[in-house]
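Below sits a lone chain in structure tokens, taken as the form predicted alone.
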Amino acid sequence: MVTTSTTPAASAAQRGPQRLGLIAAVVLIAVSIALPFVPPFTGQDWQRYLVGAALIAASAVAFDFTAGYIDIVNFGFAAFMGLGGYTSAILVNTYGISPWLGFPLGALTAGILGLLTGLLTLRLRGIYAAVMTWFVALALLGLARNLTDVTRGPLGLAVSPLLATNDNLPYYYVMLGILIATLVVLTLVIRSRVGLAFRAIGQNLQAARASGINPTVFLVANFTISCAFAGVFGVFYAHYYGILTPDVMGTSHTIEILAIAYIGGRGSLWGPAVIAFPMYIAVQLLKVQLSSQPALYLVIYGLLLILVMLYRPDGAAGVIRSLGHRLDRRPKSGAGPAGASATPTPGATA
């Protein structure tokens, strides 16, 4: 048996980026927990930005779970969020159930529709699957606008608050907990054998099929999980902002999530979570300064997305990985070039 020496080197090369990714996630969590106590984030307006940043970070993580691993862009992601929100709001308003019960119910509704959508569309690939998810989103948007007896259409549906407080800080920690749970659960899935199948399908569908993987089963499973998480985020959105309109299902919200997912780094999960906070807050501040141009933020996202795709397709996560490779390539103390041993060989002259 011939054993190559590249496997240990490859493992060592992977440990650096993985270690830095873990450090980045831990630092993100620590900073996120402490941030509301650091000026100017002690103010209610700034804490509202933090709530929105945590919400879009979790959404980008779940979006990346599909786009980054099975290479399907879900242009209906915001519509699945809206479906979860409307499900919880209608049940709470009609039957008086606790808003907390809306989380599993919203996830269930969005997940079931995600399952049906996946069964119908994910036999397609590339732009065809993306367009079909967009059509589903348009259908949901149309229903939300026209079923005025149920949704009140453009007038907006009033929603009971999740917490008995107007303070943004408790809401922020609830959403931060949802973000951390999303990141942990989806990371565990990706590191399992199921996640290995996801990666194989995303990299080469035909090769995955030839190796015995049923692509349709795993594509639908991935899409369903992502949509269920979208439903959870929609429930939080509804019970935090207190009103739901069909605009929450608009494609522009999906584009914002897509941009953060890609800028953070496709196929990393933690990359979008890291980049979402500074990007979202910066864009919100810019929207305040340019209130006369309310849609300008989409242009900014588009320009950033173009720059990332041209010059750094792996996004912020790729920058951190590159840093990990460079750190691992540094000469160790006492070692010569290329890691040569400092121990003199027998017979060497002094």
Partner chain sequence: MTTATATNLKQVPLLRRYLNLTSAILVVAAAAMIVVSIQNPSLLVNTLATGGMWALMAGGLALVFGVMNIPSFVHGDLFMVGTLVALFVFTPIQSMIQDAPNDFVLKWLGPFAGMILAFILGAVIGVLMELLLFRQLRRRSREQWVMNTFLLTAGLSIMFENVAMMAFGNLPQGISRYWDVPPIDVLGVPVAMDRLVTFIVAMGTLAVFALFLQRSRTGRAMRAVSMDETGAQMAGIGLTRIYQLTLALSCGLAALAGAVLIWLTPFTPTVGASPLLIAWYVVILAGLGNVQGAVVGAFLVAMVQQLTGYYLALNWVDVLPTGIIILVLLFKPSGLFGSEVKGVWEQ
Given for the second form:
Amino acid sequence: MVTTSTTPAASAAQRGPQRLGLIAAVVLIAVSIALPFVPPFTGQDWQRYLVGAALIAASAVAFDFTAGYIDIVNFGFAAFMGLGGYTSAILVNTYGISPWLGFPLGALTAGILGLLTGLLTLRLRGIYAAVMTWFVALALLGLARNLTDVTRGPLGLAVSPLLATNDNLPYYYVMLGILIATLVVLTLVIRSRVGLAFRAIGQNLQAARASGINPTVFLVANFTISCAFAGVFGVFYAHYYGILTPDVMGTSHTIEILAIAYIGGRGSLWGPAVIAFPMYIAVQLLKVQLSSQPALYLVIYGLLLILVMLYRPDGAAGVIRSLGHRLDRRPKSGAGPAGASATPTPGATA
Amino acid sequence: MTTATATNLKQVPLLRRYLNLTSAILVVAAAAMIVVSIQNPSLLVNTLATGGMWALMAGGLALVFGVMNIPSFVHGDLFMVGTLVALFVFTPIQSMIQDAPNDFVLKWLGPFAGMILAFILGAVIGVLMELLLFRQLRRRSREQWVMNTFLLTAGLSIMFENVAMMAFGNLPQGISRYWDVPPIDVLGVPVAMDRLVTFIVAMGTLAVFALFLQRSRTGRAMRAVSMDETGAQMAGIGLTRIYQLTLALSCGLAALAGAVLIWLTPFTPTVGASPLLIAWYVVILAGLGNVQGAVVGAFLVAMVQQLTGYYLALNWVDVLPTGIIILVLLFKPSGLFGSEVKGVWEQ
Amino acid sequence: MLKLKGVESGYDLLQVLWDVELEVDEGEFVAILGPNGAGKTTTLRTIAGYVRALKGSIEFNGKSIVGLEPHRVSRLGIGYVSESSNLFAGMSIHENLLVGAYTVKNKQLIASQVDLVFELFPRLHERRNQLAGTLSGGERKMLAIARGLMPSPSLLLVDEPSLGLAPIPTLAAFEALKQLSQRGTTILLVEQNVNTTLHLVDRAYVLEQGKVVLEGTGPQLLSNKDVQEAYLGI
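The structure above corresponds to the form predicted alone; please provide the structure of the form predicted in complex with its partner chain.
Now the complete complex, all chains and molecules, led by this one.
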């Protein structure tokens, strides 16, 4: 845990990469705000891709919050999204409340189910938890399919739009706002004392327990937060696309998010957000080009996931980070090894 | 006096061993099955036939976890490969049978060709998986091994499914029956030949599998590796070979199950999803890595499925077992048969 | 038979052995002694192939065994009994022995070897169907040694048989090793129990901080001043 040491030498060495990171973040946010005005992103099709990319970016960030820090793979992530979406859609349709109110309500239901699932599974070994979240997701999916009175099942539930416009641009800024808020909030949590506990638990459960941390409390808290965020994204999904089918909860949707999270780099939060845009847009273009092979993009996701797991377990974030260090080290070579160890690399120890 | 206390000491754990939640559930299950099978014998037939196949799936899944610590997500796709092999091998055989309806050897033994080839192809895929993926990962790092291999198999699973989708399309393709003969009378109940053979193949394969694990030199070596890798190496057991065999056997069994069951579950790219889920239900219910428990659990889950499908509706077949598993895990987090001893075939 | 020259070895970030030279001749009973952390266990693990030697040579019957996988070393006839025994907890004593004989193909040979180790450890014979996970500490050590003997190794490496044992089972374990040695098995033993060991073995090496600092026969070392001061409390 070199990251938290406050010795002057370490913090001096840390300042370099941190300042670089801050500059990069500001630049990236500026670029993402300006992007819809740069061709080809001015077209509606391209702006739709941007909305989808921001949505999956946010999902992958919240997924990474559990996978990358407490080392629990939430294999039911998409189902928690779907739960949030259905909650809001049904309430808006039945009681005519504003879709904006759906956000807290969707977060609430997904968070509560996350809390219950967490309480049940997170006492168990990691792999039990992953498989149990999968079971819970499939049960939710089964409910969405079978409770046709409420969800209309596979026919799909029509959902009223969030904004009174067909233009994709305002939706993009709403989702971008959600993405940036997610990144900021989760990064602040990770940098706090609580985040330190998360990382301690993710790296060595026994040692964390021995140093007086009650792992279950932190595990459940982390899982609940991530699920509540999933609920928020689900609400956006429902009111943006205007239709909800049980498929949104499916395992392949979770795997799509999971693939982006791991390809982006586990345990970094920003890695999945950064990689989601180029990957999602590339995949959409591929889909358009090769409409006869709609399954191809999933093969590519699978292959990339395997390659990342085998050869670059720290993902794109790891690659960018090592480039950043090289950049940072060039002017003043003194910061060498201390600078390297000062960047947080939880979960990327492999 | 001393002998009396000694026997008492032995009896206490024995009592605790048999008077517990696990046995209670088993007794209730057996009772339910008896009542139901008097009412509707075909449910019993279906439970035994499908339960046997789920046992092959779950047994293989538990074996790979026990020996190599890999929680496989790709197991269902080997089931899918099995249905494909059966489809492509049996379709020409079927037309040969139609051309020569009096060739009894062909008629009775022809269907087994696809099953055997499915097992072989499954085993080959298993060996390739070990060579190309798990060995590479093991060489690089054994940290977070369980999660990493889980994600590797998840990636592999998407590839299998979508390559199959690209190559063979999305539509179900199956074989309505292997043996075109009238149902056979078993204790007054008419049973379709395919169901009967499914059950016999399952029981036969399970018996061979059990004997192999318990009695053979190699099976014993597998169990030894699952209990203590270092100890196994001390005895001169090469881990690589055991890993290869484990994956070959487990993947072969999954493909065999797919080939045998194609009359019930025709090929689609995602036909393996449900068997994978069931195998995982069973393995979680029985305790990870416990092959013997997985075999018993498979019949339990098959029964729950049959009862759910019969009394509730087919749609609920995947929902109800989750509820049951959640209940079991609330009371017994290590599964029904899980124990402290890590091994693939507990005694 | 076994010859280590200038062996350096250790774990990822920690080198443990700096320069180990030792030799064991056929039929000899040799011990490695030394304080905690001196590298005794690492020496055995390096010979057995569980830790890779970084430098130096290890020769067994004139052939280098550096870099061989553990099971290959075992098949050459080097048995290894680890400190934690590494038994198969879910198997019976008898099955543990059968796995121990994995490399033996001849069934008759296996049966006679089982009889032989049961003769050496009658207690194991009494409990041959009991699960290894339920044995007492002393019985575990015996089973570990018995399992190591199953393929009739020409050299047996034994790591701290006295670890965690009460005095009586410790004596029993030493007694068993003595019998084995008298029957002609070559043994390389690692021990902390200096006094008893020196009375038992032919020769011994004293290892400190990854280097051999002393060597000699049992009586020589027993009368050595440094040994007396550091290990015997005289």
